[in-house]
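One chain comes next, on its own, written as structure tokens: the form predicted on its own.
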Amino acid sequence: MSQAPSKEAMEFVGKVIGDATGMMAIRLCAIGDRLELFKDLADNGPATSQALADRTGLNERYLREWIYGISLAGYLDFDKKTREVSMPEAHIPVLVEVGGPLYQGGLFKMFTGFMQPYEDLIEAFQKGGGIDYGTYPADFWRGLEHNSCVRYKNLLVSQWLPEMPDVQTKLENGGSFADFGCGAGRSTIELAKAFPKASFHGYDLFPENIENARLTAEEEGVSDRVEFEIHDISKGVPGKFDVVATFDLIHDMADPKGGLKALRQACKDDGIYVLMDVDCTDDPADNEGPLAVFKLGASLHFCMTSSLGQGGMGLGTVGLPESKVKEFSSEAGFSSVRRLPIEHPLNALYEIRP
């Protein structure tokens, strides 16, 4: 006769089921975000599954099932009498307001995107190597851009830059700024909006990122003082600048030490390098907090594996703690590293000088 399961085993089963429920809820959110169902409910009010189908042109039977699941998960309200689903007012900033300080749509897109190359990841476990950037779907890159947009629109100029008065002064006086690995250019564009006298340059490997950055710069009215160009920093730097910056780039690079040496070359002798990367501990096992597991999962699914896929160092998401920032910066020829006193659940920010 088998023994009854222990209390600890039963509690652990409960945790597994809870985690599986959370994973499924995020997938349902990704569907609601992708098909703009959250936006429709916020804009047009409560609806039955049929009314939502009429409004969106989507299939009623699929909408009905989605409504039951997303409501039971606590993301929407459901009235059993009227059979209407509705968007709670407090959920709108989180689910609908793109670029707002609480918006999580980027997370839903990223989650779905970097989970897709599953067989490639299993093969990397078995054979080594990694996953090429081109394997990830468009949703992943859109999610990454949306997540970045939240930080840059709401934190970069208003909260982080005041901690770097010398950077502010250089930009106020018309200095030059270069963002390497600029992605869709959100950080560069937000700074350009705040400092009309300065000149701004964004560089990225991927043509689609540069195309999107140019379009956004045009929409935001800063295309006259922002230039976006395709450029691979591993091939050298296109000039010297008063301020250079990388946002969430170094830990992803195949050769982070070489990247920092190139950034030193791009930084004038009296210039400043602004480095934003993932906040992490020297020992990966010491990472804690609500995003710790997410960071390690993201590392396996993208950050570490994409670097290894290029034959790189594979630092991973939690591979650039403050101690390594200082070590790599010193090797690259920088003389000082100052960690800024910002509080953020994901990122650390450094001011680095030649």
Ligand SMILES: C[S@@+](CC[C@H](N)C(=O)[O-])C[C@H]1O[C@@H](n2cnc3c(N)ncnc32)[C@H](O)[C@@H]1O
The other form holds:
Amino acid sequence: MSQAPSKEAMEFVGKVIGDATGMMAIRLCAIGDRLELFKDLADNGPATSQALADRTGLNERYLREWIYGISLAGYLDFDKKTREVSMPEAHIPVLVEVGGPLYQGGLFKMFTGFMQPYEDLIEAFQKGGGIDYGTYPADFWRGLEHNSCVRYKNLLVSQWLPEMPDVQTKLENGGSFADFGCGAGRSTIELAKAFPKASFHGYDLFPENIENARLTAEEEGVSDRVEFEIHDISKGVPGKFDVVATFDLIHDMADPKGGLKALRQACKDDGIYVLMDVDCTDDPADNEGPLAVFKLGASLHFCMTSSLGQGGMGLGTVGLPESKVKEFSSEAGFSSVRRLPIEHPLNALYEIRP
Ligand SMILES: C[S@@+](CC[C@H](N)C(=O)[O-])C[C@H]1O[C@@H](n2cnc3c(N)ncnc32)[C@H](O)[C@@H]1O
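May I ask for the structure of the form predicted together with the named molecule now, the form predicted on its own having been displayed?
In what comes next, the whole complex appears, and the chain from above leads the way.
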């Protein structure tokens, strides 16, 4: 007769099932986000599956199944008498308000998007190499943008810049600012809105990002002062600037050391380099808490893997702790690195000077 499972084994089964349930809930959220079901429920109020089908033009049978699942997961409310699903008021800023301080919808798109090239990832485990940027679907890039714009809209200008008074002064006085690896341009655009005298430049090697950045600059009314161009910083610098910045770029780069050398070239001798990257420990095994799992998973699904896909160093999401920032900056010819006293669950911010 087989032995009864140990208490530890049973607890571990519980953990696995809990994790699988969480993963499924996020997938159901991705569907609600992509098909704008969350937005519809927030805008138009409670609905039965049939009313939601009428409102959205989607298939009632699929909606009914989704409604049961997402309500049981605790994301929406379901009234068993009226059979109506509704959006709790407190969930609206988290699920619907893109760019708001509590918005998490970027994660749904990002997760679904970067998990899509699964076979490529398995093959990379077997044969080495990595995944090209172009392999990731548009949802991934949009998710990355929506995820990161939360901090650019809510923290960059109001909380982070006051920690860098010299950067603020340069921008107030009409200085030039260049954002390398600008992605969809949200950081550049938020700064351009705050500093009307300064000139802004955003560079990224992925053409689709630059296209999106230009569209957003138009929508936000700053396209006359913000220039977005396709440019690979490892191929040289497009000019010299009073302030240069990288937001979550360096750990993703194929050649981060070369990138920092190029950034030194792009920074005027009396200029300042603002580096935002992922907060992490010297030993990857020392990273703690659920966000550590998130960071390592993101590394495998994008950061490390896309760098290796370019034949790069593959630093990974937790590959640029403060000690490496200092080492690489010094090798690149910068003379000082100051870590700013910001509290953020994901990011660390540095003011670096030539
Ligand atoms: C993690 S994303 C961050 C995007 C954006 N800064 C943000 O915070 O949302 C890294 C970006 O760097 C870009 N990138 C990677 N290597 C680059 C290089 N050598 N030159 C310019 N851009 C690069 C990628 O295309 C991608 O858009």
